[in-house]
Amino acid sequence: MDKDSMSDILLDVRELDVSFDTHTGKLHAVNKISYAVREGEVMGLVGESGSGKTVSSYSILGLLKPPAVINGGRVLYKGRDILGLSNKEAAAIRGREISMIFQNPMSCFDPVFTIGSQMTETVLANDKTASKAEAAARSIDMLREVSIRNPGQLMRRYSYELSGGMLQRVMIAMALLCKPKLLIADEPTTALDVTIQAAIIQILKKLQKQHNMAMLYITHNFGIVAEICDRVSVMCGGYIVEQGSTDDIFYSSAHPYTQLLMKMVPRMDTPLSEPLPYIEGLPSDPTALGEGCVFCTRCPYSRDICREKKPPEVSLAPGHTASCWLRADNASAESGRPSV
């Protein structure tokens, strides 16, 4: 990557490696993954449940607790490695610089306190110069930005009085109260129906552009990727197997896993008599990862070398890479060099 392209990188994850100590051995959740998020862009982190997406995001914010272990790697935010920060230093970054929207908003609010008290507390904790009146006014303004009617009235309500869609809007408002440079959205629409989901996506798109905010959007839904993301990293079994622009992934996907995930997206023109597509086989056991490709047991193109050796990362176009022996063979054939 040249200096010009590196100058606008806000978050740079390098060789991040995370495991969990369990009674059956080490569970490898994230295996030396690397990706970058530039200022003002939306990076999609895509994969099946259990592929390591959420664990990697929790690592960025310092939210992992034992038995999780960060074995190595670096997470550079504005060029500063934030993995080794103390709890106090990490708390100073959370909310002000990097904020997060979680999957289940109901579990993130205290039912004993009103929405207003929790929002104003967030402002006061991150801005020591703000008064309670200013914090309340900022909270009401942000609730209005996420299209909530009568925000003053909502400030007096409790989380259990709100629907899932309304509560998710409140969580987005809380995440943006301190105007973070980077927002991590961890499948924020998973528990919502499709109509509410679409409304939440539109709100996120509007606010992201309005505040020129970078976003790391974690999802398994390629429909959302097409709607909101500029670039995409595809995760499988704790590894990133393909990276590229959204156009690269949708129109020139190279890894068999990415291609199969794309086929899983339901289509309106599919006959009702046709069975839903699925990826055959089970994901690799994270406590017993072999020496080969993490997808080899489920890949329709799997060969002996796929089971014996990790595939190299192949550059297919500027900014588009895939880790697959099939692509390595093609690249070697074009260059006239052997692949192994």
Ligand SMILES: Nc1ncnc2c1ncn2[C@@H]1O[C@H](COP(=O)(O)OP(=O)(O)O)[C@@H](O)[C@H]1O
Contents of the next structure:
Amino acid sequence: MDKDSMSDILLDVRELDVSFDTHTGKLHAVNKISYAVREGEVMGLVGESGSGKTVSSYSILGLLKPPAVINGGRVLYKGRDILGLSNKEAAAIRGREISMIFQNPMSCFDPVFTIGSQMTETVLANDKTASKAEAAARSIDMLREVSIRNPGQLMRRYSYELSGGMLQRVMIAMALLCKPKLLIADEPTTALDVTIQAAIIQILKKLQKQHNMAMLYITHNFGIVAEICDRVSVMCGGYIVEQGSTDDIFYSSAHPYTQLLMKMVPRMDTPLSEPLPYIEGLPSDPTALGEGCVFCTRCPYSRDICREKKPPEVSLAPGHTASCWLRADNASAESGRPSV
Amino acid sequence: MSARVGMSSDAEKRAGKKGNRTGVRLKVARYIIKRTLLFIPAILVILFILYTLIYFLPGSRMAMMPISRGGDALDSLFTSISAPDNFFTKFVRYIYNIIAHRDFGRSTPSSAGLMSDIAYRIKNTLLLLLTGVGATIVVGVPLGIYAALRKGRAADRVVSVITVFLSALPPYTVAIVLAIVICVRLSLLPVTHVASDPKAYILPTVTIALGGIASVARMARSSMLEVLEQPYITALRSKGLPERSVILKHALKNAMIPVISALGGLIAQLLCGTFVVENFFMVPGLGSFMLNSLSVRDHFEILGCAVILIIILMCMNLVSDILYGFVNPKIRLRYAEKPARRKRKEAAG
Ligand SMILES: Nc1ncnc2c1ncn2[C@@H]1O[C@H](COP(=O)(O)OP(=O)(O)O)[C@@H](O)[C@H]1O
Ligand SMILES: [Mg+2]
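Next block, the form predicted in complex with the named molecule, ref. the form predicted on its own:
The complete assembly is shown below, putting the previous chain first.
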């Protein structure tokens, strides 16, 4: 794919800025983040818990509710700004153009309607010409695509009768019913059993290829990133701190946060007696973000300047950027990449 | 629902093939029948307790009056075994008379008995109760939902203030204020009951419903707010469903579950309201009749009225339980389960 071509950009998020009005003050959940997703590409949005991944993805579809406030920025979908659309305008995009699957499948289905009625309703809402029978047939076909064996019977079930893995398949099927161009997957396997996780990721990968659909894949697990993503944006405390192709991030990551996060993936060969790895220190308080780098309190390489000034975004290679003073110095000194 | 019981064998075979849904319906029908049959022992137990309490009251008419009607089957049975005339045989006679002769007994030989006007009285009480419950739901639910959708805005505050105010007012105060303002000052409606005038039912119904509206509106509001916070509402929106269907179809049905489950208690509360209101507006219903019986210490009438009120309440409870199963598929499945399994499950979880 031609990385410099701007024409195939499907979703272009620019300087998106979201905060929450809380009792303890303004909580800055997303700070002027920018990234783009090209057609047919899988973009990974990676970051620890609370780094603003969910909030930023909700704002794309207009799903945020008060006390969330969108302070600024633009979300261009096929060149059109879809931030702050009315309910009716947003409904025309949701499901048909951009669809979403969520972290906890158990709580994402209406418990008093059957799976089938929720699926056919989705088809009918997005395709006014479809008949009820067509909608049901399409739902059953889609359930087959996510490897559900007896879709006809499943249509008559309620969500609480099904397992989490089953529901996540159904949620994927439901999201893809109307052939969206972009699927936002917000940690779709985090709530599931490890054995089921792999199956779900395989299904997503297969369908993404088959439908040539772009995907914004949100996760905190670099193992999954390696498996599925073409490019990666790394989030920390509401900022995007590093961005690049999956290879850039894995083989020449530039931000200490990214490097630490990658080390945090538990490995099969670590002895059980050892504690699970974690990044030392507490994430900075999003209600009181200081002047410096968001990661400076926990960064093993932090210096005075890191606490005093926000690091600039430095371009390290085509498509690979990082916001870190270590790199800013090096970039200005025109030197190569020292390992940190 | 009951129509499903008499399914042809052909239909049953198809149901078996089609999966468990129709089977569940059959079992639910069976559950309803079972619940109805359970009324009988429940009523007998309640009757026995009330009978005992009244029988041993000082100066109880129940103990003093001969309860035999003379010359019926039970009478000849009792003479043949020369049964004594005591607490137990009187209770058996009392039950027998109700079943065989629809006779709740008389405190004085000249008394007309409970059954003389009973149909008319039940009709009046039921009319007040049902219109009261109806008005409560028809007004209370939309009011609460509206307030929830306007959470924090002026409309929500107004509804909140009104509902708190109304639920703090006892029905007799409301009745007095309404009567003074509407009947006396404005002369819009008659103060006391006129059998031929349907307008005479308006104020009593309003009085009964106001308290219910307040509590239903508050319940519907908080339940709706809770449902709107659920992840599945966001998920439904993300599928591109129109806001109207997200709110009025999905959120509303879920929000109704706790409201309907509280309906049984609410009906009991409104039934108590009818007592006060019937007396205040002089509606000839069970409540005013029973209060009169109390004041003349007619123990037979008191017990009879109590039994009829209890039957009404049990029927209403059954209806609200069925409605509850109707909106809540989880409960519907529970109804269909075998009681033993249900108990085991409850013990386990
Ligand atoms: N409804 C809310 N009210 C207040 N703060 C919120 C709300 N939702 C999220 N936040 C805050 O926004 C930040 C980002 O949250 P989120 O996007 O859910 O993180 P992630 O998905 O990366 O784990 C967190 O600090 C969280 O506490
Ligand atoms: Mg999240």
